[in-house]
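Here we start with a single chain on its own, the form predicted on its own, put down as structure tokens.
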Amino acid sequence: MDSKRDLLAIDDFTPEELRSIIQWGIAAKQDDGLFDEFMPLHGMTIGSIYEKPSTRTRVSFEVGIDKLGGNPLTLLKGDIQLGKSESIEDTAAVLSRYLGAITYRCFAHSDVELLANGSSVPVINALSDLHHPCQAAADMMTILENFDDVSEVKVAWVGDGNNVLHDLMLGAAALGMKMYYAVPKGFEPNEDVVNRARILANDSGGEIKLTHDPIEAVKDANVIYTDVFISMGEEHMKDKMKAFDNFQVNEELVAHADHDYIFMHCLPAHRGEEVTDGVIDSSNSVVFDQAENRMWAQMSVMTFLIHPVAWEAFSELH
């Protein structure tokens, strides 16, 4: 039996992997009829384990492991003894008894390290504090429906240094493209995150870019993202806002880009701070897009590491 493969940050995928999931996940969409029949999940409970609420990362893996069918079971974080009076690593082995894998969204990233490390069914990481896959591969799929050709784009990010720009960051290296990151001093992501990036640009041709500057980031730019300032679990931190009095993304800084940027936030967006109506409203926007190819790209994700046999046979087809 082949062992089993986990999901914890994007670059647990190769760029050829990478590229595949993310068409996969496209020629899904696009196939109104295929899930009448197919259905990799079929028999088998996919458990998702919340200690952050959500709307989209709950509501998509719930109806695409329905759409693949399988049965979503959904765990908050009152109702199993994860880390309390049982070990992360013996609710593991317990829980890879009953399901086909587990979905984890929590604070710490050791947390799901730990998870994943006792189960042995795939874990799949639906947030940490330090990495955000499942979001960088709608993030992927999202830019790969608008560019024919992703080597020429050049994504801006313009915000904090967390979780999700590491994830954007890693998968915008591996598939060629040009990453323009703008921080505030004091708040870049994680060095090692940082080096992981510049070696799959390295082989990939893309760039890796560094500024404290959103114009700089911002010019000519084919993509824009932002995320909240303060994240989840930050609500204490208000004074952190005031190193972002230059970051927010509206009207004035767009102009830099390119004349057919687009738009990208992970929502929730708080409207006013990070980004103003006037830019997340506008016909450069595809933040919904990109919030439906959440639940497109973690049907190809979950397939891929749950039935790879079934995985591989839709994509001989597609």
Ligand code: CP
Given for the second form:
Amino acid sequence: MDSKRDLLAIDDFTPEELRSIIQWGIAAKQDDGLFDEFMPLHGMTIGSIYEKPSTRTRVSFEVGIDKLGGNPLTLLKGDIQLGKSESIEDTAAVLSRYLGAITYRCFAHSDVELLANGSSVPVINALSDLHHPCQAAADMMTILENFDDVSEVKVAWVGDGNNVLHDLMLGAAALGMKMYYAVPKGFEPNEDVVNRARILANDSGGEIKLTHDPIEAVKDANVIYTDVFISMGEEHMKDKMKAFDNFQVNEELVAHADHDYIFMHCLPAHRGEEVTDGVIDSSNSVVFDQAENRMWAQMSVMTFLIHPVAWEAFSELH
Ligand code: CP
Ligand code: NVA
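Alternative state: the form predicted in complex with phosphoric acid mono(formamide)ester, after the form predicted on its own:
Up next: the whole complex, starting with the chain shown before.
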């Protein structure tokens, strides 16, 4: 049997795989009726473990698994033995005997690595403190839906150097986009992730650029992206907010972007903090398309990892 593959960070896929996985998601979205007959996860249960709250990830996985003919099983950390009387590795080995794949939302990225190491079935990172690859897959899909030639696209991140930026940067670099990220001094993204993104950008013709000036990032940008300044698990770090005084995405800032720019946010948004109502509710905003695309992109990711033959067959038909 081929060794199983996991998705812990978006660069676990090659750039070619990422592009095809996204195209598959776009094709699936356009042909929803197909899922009455195409059921690659039939007879399988996919488990999802949550250590943190979730609306989009949980619902999009549950509904997506159901569309693919599988059974979703959501496991809240408080209800299972994990981390109390059982190690992550033992949990992984046990769950592998029942499930077709495991998704895991955790605090420390090393925990999802441990789960993947102990599991004989694919593990999908449903958000850790370091990576959010499912978000990036949906984000790349949303950008591809909006722009024919992504090599001409400039993506501007304004905000914290966090998990969502990490995978956005890796995905954008893999697909050859120009990525400017504006973060306050002291809130830069993880250095190893930036280096990986730079290598991908070198190969794809993309660009990765750090600035501390939101206007420089946003100037003529086609995509403006922000996220909360305080992520889950950082609730005790309220002081952090002071550093983000000039990093709100508001009407004044977006005036520097290309006229047809799109506004993106992984959600949930803290309106009035990182973004104003005027921007997130404007006709440039695609935040609810992004949320929907979580489901289609994850359906592609799950089929690719769990049933690659079915994934390929679907690809050939579309
Ligand atoms: N964007 C995202 O992951 O949302 P949830 O926290 O609601 O899953
Ligand atoms: N950066 C945020 C993303 C939430 C989807 C967090 O980790 O809380």
